[in-house]
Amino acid sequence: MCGIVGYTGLDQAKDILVDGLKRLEYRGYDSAGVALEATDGAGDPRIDVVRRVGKVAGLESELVGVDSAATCGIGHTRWATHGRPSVANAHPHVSCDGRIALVHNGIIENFAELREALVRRGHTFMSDTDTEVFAHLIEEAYDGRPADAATGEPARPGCHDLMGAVREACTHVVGAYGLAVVCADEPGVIAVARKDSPIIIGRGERGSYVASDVIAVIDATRDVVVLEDGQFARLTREGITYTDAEGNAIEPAVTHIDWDIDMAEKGGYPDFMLKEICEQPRVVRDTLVGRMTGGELDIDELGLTMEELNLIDRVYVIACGTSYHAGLIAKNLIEMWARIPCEVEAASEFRYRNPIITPSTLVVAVSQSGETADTLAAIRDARIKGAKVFGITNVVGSPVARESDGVIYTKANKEIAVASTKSFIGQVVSLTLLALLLAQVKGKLTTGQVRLLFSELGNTAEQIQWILDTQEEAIHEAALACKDAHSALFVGRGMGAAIANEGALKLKEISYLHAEAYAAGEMKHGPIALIDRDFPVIAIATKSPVYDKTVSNLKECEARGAKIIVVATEGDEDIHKIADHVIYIPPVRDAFSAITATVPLQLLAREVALMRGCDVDQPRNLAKSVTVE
């Protein structure tokens, strides 16, 4: 999944297809390709595909010798979910005869026994994908159904309509597509699905649009219709005509944009910090996409046999920065869970201090960009010392994925704020799924354990969009409290004591305010000595086994009059007792806690941020990613 567009109209298509590829660039990609109308040299039409993996540039130098006479053809800029990448498992994919070509967003959850049943009708599949099934369903509902011997079930004839095809093809599929199809036969149409999965279709003076962000198409139109669920779309160069599940006609809402490029670009947010703060309940969905097959955990870029990981008896996390954090929270959920020794370094550290390494010790190499020059070098050297190597990353084809046995890529997709939030969150679900694996292949977990695990790990999305939906006001008055404040002091226990350092590392690098943040444990061996009247102490005071303790710590800063701001468990009244101003997060397990408390302050950083006049997307004196020592 990742970005579609696709043109019909009187223009060549191939140029507004690269263009539109690389607006999508920024929700991140492994590999992107196009489909486009041709025709043979007896001038019979057929369908051409290009595909590359990596970047668009790439593609667009393999295109500048194809026909560019084409006004008709579909793009994709991919991210795994099924199947490495490679070219061939780079959209578009095309039916056995290389007449449909389609691409997808989404995932088709009962791909496997439909692949079976197709391939045992006689369809040949070319990739390890679960889209390539929609080009092959599709092909038998055109063409028509043979028998299946082997169940009994009867021929079917072909509709020989593409829509007809599309929709009849979409009967047969669970779970999440937006899809855009074309064929040989049907010369200049597009055939469109949706369900689950953003679609938006706009119709500008020179042709009909398809993609799965309006960035990709605002030079071309400014009237788009956001495509529902079950909704279909049949795009020609004269106009568009929309359909039911059934083939009825239907008229649907028409969608006026008036932003700018650059605000297109942040999806109407005031900033993209805002916006990717936003995108992380889809983080939490997209990074967990495809990990549960047939009721165990599926990660097929770990690189790892299960017997190399049940001999791991040591791991060590690396990272800088909020990465660190990530892995501060990780050493928690391996320790709990796995029963592994579990250590968290500093990257710029770890390579200095001639660590115990052994051929059993796992290495686990956290980095938002792949290129942290600290990270790299430790990792460098733990593989010379005989250590596997694990990255988690969000960028494919970085160095740490490459230098790395196997990766997790955390589906942030572009991160542009310079403070990371959602591949924070990203790489705290990534780090929980090696979590959870590492106890399955110990035995520490039984495979009931980690399907209900797994289950509320994906419940922590519709959370965190709680949260955002909920908590601003809340967050707004908290933030009064902070705004002209000369230091702030974050504090927590357990996995709470975890998350507050990242709240800490937030605030002051985005809005200029000191910030320290210290296990609320450790108050009175110094930092008790900070407080004063109106001084903010922000704590995370979620129900876990240690609430009644943190509790008892903020009692002691409410005695020497601090400002008390709390993240808390909704339905937590007895909380007001103490705090000043309480922000709410849903219950949830607290091994899953960070995920969610994390979000309000993120929240929380960026409205004192933006009180004391600050630029929240790039802070001073920082840069997105650090490659120097």
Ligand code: AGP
Given for the second form:
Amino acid sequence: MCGIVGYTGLDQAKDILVDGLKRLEYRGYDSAGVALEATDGAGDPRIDVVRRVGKVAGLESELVGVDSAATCGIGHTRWATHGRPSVANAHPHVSCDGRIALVHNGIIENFAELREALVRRGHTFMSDTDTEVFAHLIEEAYDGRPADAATGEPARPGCHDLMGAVREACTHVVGAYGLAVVCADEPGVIAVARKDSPIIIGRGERGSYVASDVIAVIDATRDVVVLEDGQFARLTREGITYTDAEGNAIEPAVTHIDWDIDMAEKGGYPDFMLKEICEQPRVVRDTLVGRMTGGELDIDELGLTMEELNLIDRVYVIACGTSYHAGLIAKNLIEMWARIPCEVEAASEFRYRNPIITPSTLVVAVSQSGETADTLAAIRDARIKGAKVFGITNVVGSPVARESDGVIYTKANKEIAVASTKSFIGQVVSLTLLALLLAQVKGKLTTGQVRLLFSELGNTAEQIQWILDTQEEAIHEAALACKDAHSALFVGRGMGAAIANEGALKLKEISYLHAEAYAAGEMKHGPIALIDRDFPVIAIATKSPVYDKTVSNLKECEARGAKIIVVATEGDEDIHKIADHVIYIPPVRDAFSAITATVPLQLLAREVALMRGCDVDQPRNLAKSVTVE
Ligand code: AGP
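Which structure goes with the form predicted together with the named molecule, now that we have seen the form predicted alone?
Below: every chain and molecule of the assembly, starting with the one above.
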């Protein structure tokens, strides 16, 4: 949820930290701050902390006036969980004596009791955050702990070793943390800890780096360590040492990052969202590369034998948000082709139900970030209950990838805009491959049929390109018709109903315009009462077996004065009879229509958001990775 970054090396830390925070801003942008090493008038080391409410740009402006020669520091960009966005609640947080400063991503579940005990022992808290307990716990472990009269615990001596103090503090904490800590008494050292919150460590030619995401360090190195739960790292200018919870030296595996920093820049586009929408033809192509070898579908990362796959008799797709909508598409495909019952469930619901899971249940966990807390909890629960779990994620080495029996990586590459676009397309293409494989293994589709479908799937790359090249004007006109609405309804049938959900979510999250998705046939059971001229109905009515039925439902809306915008199939001229605005997609098999028909809805949402003066890359109240419940 939050982004953390740290640097110790030969160069000035301030700019490196700000640059890293800008790249991590997709993780949260309520407030931001840095802690930099400094010296006082007598030349003694101290830690200076600068914090600002709002985006990293505000912090950057404030830091212009700060003359810092520090070559070691830590930074943070926050998405508020405990405590509203304010300077006091912004990270870094410091110990009572200000000599220890830290940044944290995660949630400390037992913070209330820890805080109470710390206050009893004389600590003063400056914020409402859960994180601050860590600063005081580390302070006690470092300097020594006073006796606690309430519990009868005697005083304890300090260990005067930052890494040791961090390790000790972690033993008291229940919850999730990615933590980077500096101490005025150990210049040039950053102590790092991780549990259930992403931390990557990198060593470049000019120093050592820690961050929540590789994107913050990729300029310096492509070889990173993805810290595991219970592992610790001590970064210095000279190098990095890794230890386990007992302090034993370990040598974690190094992961090579094969994507480029250009992929994380806007590359001439006005915003990341548009850039990422325009990358979608490439995402389709890359996700399919190597998936058909010698005329056979090839998904060898599955982690399941063909025999095991053949035994699958129930599929659950678990995911959140946009990834959940990709699951809705998958349900249609898996049931249509493989004839296996498939349920799609929000991970946040699945984890607290008692779903029917047997050893022949396949759970497919879909997550762009691979670190969504609810999805991870659902994976763990499903595995305990005996299901095989298959992950579909965009982030190599992410928790979803590591905790699943097998994984397909969507080849979207880094997605920066908070609203998911290209990763959705990568997910749908990957789920389509999975559905084809299940159908083939179950003998429901022949190898020849699978090959034909695979080749048509590949054609969607050019079809998306056609939409990007030709529909700009139509989308602009449709956006003008929506921008002043108080609410909008997205409707469709079959695949169209699933796509409608994603269209409504995109509009809501970036334009702050209320939108709802409804199965078109359900309109007359209630929502049609909402319709008036200020209430646009956005329909997915592409040529499909339910086209005529959808058109009938739209006529019902038209008769009640709705403003109708339709995503239709190129060549469908009749649709103009009921539609105020038509956006075309090329003719496509219904099974693949989600891959193309979603694209105009992404563009429409962006256009409406821009017309309403919204920030399309960083919508209010949101963060890209939701690592809390
Ligand atoms: C999509 O536009 C959203 N920002 C959000 O719904 C997202 O899809 C959801 O939080 C799930 O994230 P994940 O795919 O990283 O698990």
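If you're wondering where the values come from, they're calculated on a predicted model, not measured in any experiment. Positions refer to the first chain, counted from 1. Whichever C-alpha set is largest while still superposing within 1.5 Å between the two forms counts as the rigid core.
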Using a rigid core alignment, state whether the CA of L610 is displaced by 2 Å or more between the two forms.
-> no
